[in-house]
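This document opens with one chain alone, in structure tokens, the form predicted on its own.
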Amino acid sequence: MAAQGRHGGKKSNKMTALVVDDNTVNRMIHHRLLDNLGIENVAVVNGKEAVDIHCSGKTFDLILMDMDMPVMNGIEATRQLREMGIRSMIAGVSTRSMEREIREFIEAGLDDYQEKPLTMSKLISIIHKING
């Protein structure tokens, strides 16, 4: 899936990702993993910023969404993005292990869920679902 050019310029064939996580270390790890795979990526610190960046017209092939964040959590952000018609692959990435919480996150509109820490093999598994 190529990034959708919304600014009249050339469309890029490079995959793009949005990292949504309030933890600086997690954002850095996710950024490095994506960079190592040649995936252009942008990071924001909460769900509201993820919604806002899409409202500004940006689109991404992949969104790595944390569950627990201030301002707007990942469940609410995922719900809002889906209500806005965002069809990007949204992968929930969280330390939560309670089945009920994970189910609520998935039901909000996730395409995939991975337990932290995100590893290269987990990220590749997510990407195969986009390309599959």
Second form
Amino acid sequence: MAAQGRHGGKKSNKMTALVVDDNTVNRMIHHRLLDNLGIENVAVVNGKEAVDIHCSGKTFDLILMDMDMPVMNGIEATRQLREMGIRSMIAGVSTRSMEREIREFIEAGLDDYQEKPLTMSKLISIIHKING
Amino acid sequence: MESSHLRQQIAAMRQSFFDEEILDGQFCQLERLENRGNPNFVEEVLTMYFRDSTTLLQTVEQEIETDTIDLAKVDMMLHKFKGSSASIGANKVRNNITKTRQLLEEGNLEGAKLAFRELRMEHDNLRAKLEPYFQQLRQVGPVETATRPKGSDHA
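Could you drop in the structure for the form predicted in complex with its partner chain? We only have the form predicted on its own so far.
Complete assembly follows, chain above in first position.
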């Protein structure tokens, strides 16, 4: 999937991703995983910042969304992004294992869900879904 | 020669982390993320982990020693701590977090306090073991990753 250029100019073929996680360690790891796959990525620390960055006009091929975050959690952020018409692949990434909690997250508009910790093989399986 | 001996020492230290089940296969995942452009990635992540965990453990300790514990707050903190511990492969720390949370959920406060002390000990033990490991790694440069230890596949 071709990404829109950052400044709305020439389209780049490089995939782009947004990491949404309030935990520094997880942001570092997810950033490195994406970097190693050649995916340009930025990180924000909660769901509100994820919504705000989209409101500023930026879009991403992939959003890695944590569930539990302060200010705005991943469920609410996913819901709002979908209501805004954002059709990017949103993959929920969380340590939650209760079916009810995961179902609520998925029903908010996820395309995929992976239990943390996120590994290279899990990330590749998410990306394969983008590429169909 | 000296470098070779030091590398063997480092490799033995590393293997002991898995043999003692202090770390699991997720740590190997972190090691695979290191490359020429980011040769100290694992140490950077662990440094960040311990920076955050030290503060968190102090906060949790203060909270559980009060008469009116905010159980939801403590559980959320431990939940987050479990997540980052799992992300770095801190196996025993993660297991102790689970135990502490379970006892809190059961309303067994004294049990939970004891479990939390064990958690703190495991955390401090992990740091005490990793600090000299990374110190020695810095002396010789990155060691080539050994084969994945048996029964530690968390991928």
